[in-house]
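Given as structure tokens, the chain that follows is alone and in the form predicted on its own.
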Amino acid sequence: MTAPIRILLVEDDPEDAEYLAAILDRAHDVQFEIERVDRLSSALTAATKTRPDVVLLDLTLPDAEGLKTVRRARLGFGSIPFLVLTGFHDEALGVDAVQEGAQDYLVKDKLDAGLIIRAVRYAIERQRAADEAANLRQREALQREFVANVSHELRTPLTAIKASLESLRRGGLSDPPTRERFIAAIERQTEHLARLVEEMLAVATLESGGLGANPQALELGTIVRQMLDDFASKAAAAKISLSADGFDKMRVWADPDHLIEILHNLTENAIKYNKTGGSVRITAQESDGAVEVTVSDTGVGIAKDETPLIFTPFHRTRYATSKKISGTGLGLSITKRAVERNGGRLWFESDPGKGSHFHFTLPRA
């Protein structure tokens, strides 16, 4: 049995609303679920909460009228398709409404179940096709941007390696201090290049859907304790304290390698962008059938104008570049994709100068 089509009916006239509902009840091969409101403001709120498949919108409402109704609906409904309802003498207005963004118009006096079903189905399919085309354009734009960023990021270490080799060829080999300096530079850039390639491969794996191939029930506390052990010496060298609590008997459903990657990236950033004498704390709590993990630090925080870019591939904060903190700018992008591939969500709060809190959820096992 196919799922019912969810309709949001925006109609302030009770008789017209009853008339439309009666027509839809006569449909034999389609089931409808109808939610009715009598104002555009109520419709915009309802659409956000329930995400109907389609909206049937009267053009004359107590808080909106005519094409102004359509313009507000176009902005408020977003990708939800909507059809306008007009009177017998307002077909020209219906045509104008379509030009303003409505999928179609229906004349109330000419309605029957077949006509509504065809119009609704056409509106849904047309919107779906438009969304798919928009998503395709977005993916293509992201791919072009990714290739451009990769080219730029690869060029930097390769240029440095080439310059060091040329300096060695021009006489640096005969001078031991100079030779050691350029060899060390080549080693650093080679390590950076290897890390960059490894993280780009991780991004490619995530984009292709390769992540999450082996989800299983995991003891979260065991993995977190191992993570603290792995970072103990690094944190001690930076005079940063590490702690974790709330993980007793916490079990999540995830790929073990990817959970380690998520925790590693967030913990490493919490140490890297912390202050001498600061702290990193990892906590967990159950919430709505999921486990929410939080990695908190007392570090430098993230500038407000940079927060929208924080998960963008290759983005590095001004602080990171000014302090020459090592990194590729891919860690948080990888982390976000990894969390989402494992059925979770990643978000953060940050107070510049005081620290950040990165939260992610995973299904509870």
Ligand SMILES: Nc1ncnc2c1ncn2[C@@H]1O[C@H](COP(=O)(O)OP(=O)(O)OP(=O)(O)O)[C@@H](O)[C@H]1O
Given for the second form:
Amino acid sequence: MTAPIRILLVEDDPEDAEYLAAILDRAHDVQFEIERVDRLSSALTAATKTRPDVVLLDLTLPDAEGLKTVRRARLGFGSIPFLVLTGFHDEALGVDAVQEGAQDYLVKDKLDAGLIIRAVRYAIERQRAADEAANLRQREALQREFVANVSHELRTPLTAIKASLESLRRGGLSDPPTRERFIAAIERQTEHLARLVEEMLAVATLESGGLGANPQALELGTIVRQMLDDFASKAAAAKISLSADGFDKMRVWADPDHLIEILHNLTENAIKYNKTGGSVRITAQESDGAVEVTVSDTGVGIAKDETPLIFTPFHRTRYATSKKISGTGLGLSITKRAVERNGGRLWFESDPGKGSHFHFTLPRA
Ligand SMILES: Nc1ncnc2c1ncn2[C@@H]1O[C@H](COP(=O)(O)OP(=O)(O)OP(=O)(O)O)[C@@H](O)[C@H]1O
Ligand SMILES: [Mg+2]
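Next up, the form predicted in complex with the named molecule, please; the one we just looked at was the form predicted on its own.
Up next: the whole complex, starting with the chain shown before.
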């Protein structure tokens, strides 16, 4: 037997409600779970709380009448499909209701179990298809925006390289200090380009892959310590201390490449946006079957008005751009995708001028 269909029945006439429930009870091949309410306001509350598969909505209720009921329902039920119930004499109202957003209408006096089952199943299916189409449109819009950003981001270093080469050709080669300056600029821009290409590949891979390519049980402490060793000389050069604790035998279930990428990006940021003499600390704790890792820094922090944009691809804060700190603005959006692909969450708190805490969760192994 398939899963029961959960119906929210909004009907204030007890006789009509009983009659409908009795018909649904007679269905053999489908099981229904019916929740009954007699007002639109209670229906809107119930729908957000229990998220039924479908709502059957009477149009004459103590707190709403006719098409007004439909309009409020459409706004309040969001993506939960609803069918309206009309009487024999107001079938025309049913047609209007469909135009206002109801999936279908059922005439109360002409009901039988088969008809309701078919209408309910069609309504659920049509709503699912509509949601899927809306999702697809949103993804396509994001992709178009990403491609537009990519072309812009690639063009900037390319233009700079071309300009430096041009200057070298026009005489810069013969003057050693000028030559060194242009070569250094070309080197810097080439490195930036290489990083952009690498990170864009990471975005594409994470976009196309399913849940972590190869999830497995990983010893978190070992990976964190190895990574801190890799960053040791960079941190020492910036006079920043690195520490990690709380990892005793803690194990997570994740793709190893993803985990390294996540830790690498967060630690790199914590060092890069820090202050001389500052510190970076990585800690972990268990909560609700998950492991929560926190990367804390005593750095420059993130201004409140820039907080909502931090995970947007290519976004860099005013601080990063004004101080000309190198970066593509892709690190955190890759990190967020990688965490989510492995079934976790990523978020942060920041105190401008004092530092930031980036947290992520992963399932415990
Ligand atoms: N720990 C942090 N403290 C302060 N600002 C941060 C921190 N982490 C990220 N940011 C801000 O968020 C922006 C986006 O970070 P993200 O890691 O995505 O890009 P990036 O570091 O600029 O470039 P890259 O792609 O090379 O990592 C950064 O440019 C920086 O302005
Ligand atoms: Mg970064």
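Numbering follows the first chain given and starts at 1. These numbers were taken from a predicted model, which means no experiment stands behind them. In this text, rigid core is short for the largest set of C-alphas that superpose within 1.5 Å between two forms.
Problem - Core-superposed C-alpha of residue 335 shifting 2 Å or more between the two forms - result: The answer is no, as the C-alpha of residue 335 shifts between the two forms by less than 2 Å after core alignment.
Practice task
Answer yes if the CA of residue 319 moves 2 Å or more between the two forms after aligning the rigid core, and no otherwise.
Solution key: No, the C-alpha moves less than 2 Å.
Practice task
Would you say whether residue 30 is displaced between the two forms, judging by a C-alpha shift of 2 Å or more on the superposed rigid core?
Solution key: Yes, residue 30 moves 2 Å or more.
Practice task
After aligning on the rigid core, report the distance the C-alpha of residue 176 travels between the two forms, in angstrom.
Solution key: The alpha-carbon displacement, core-superposed, is 3.1 Å.
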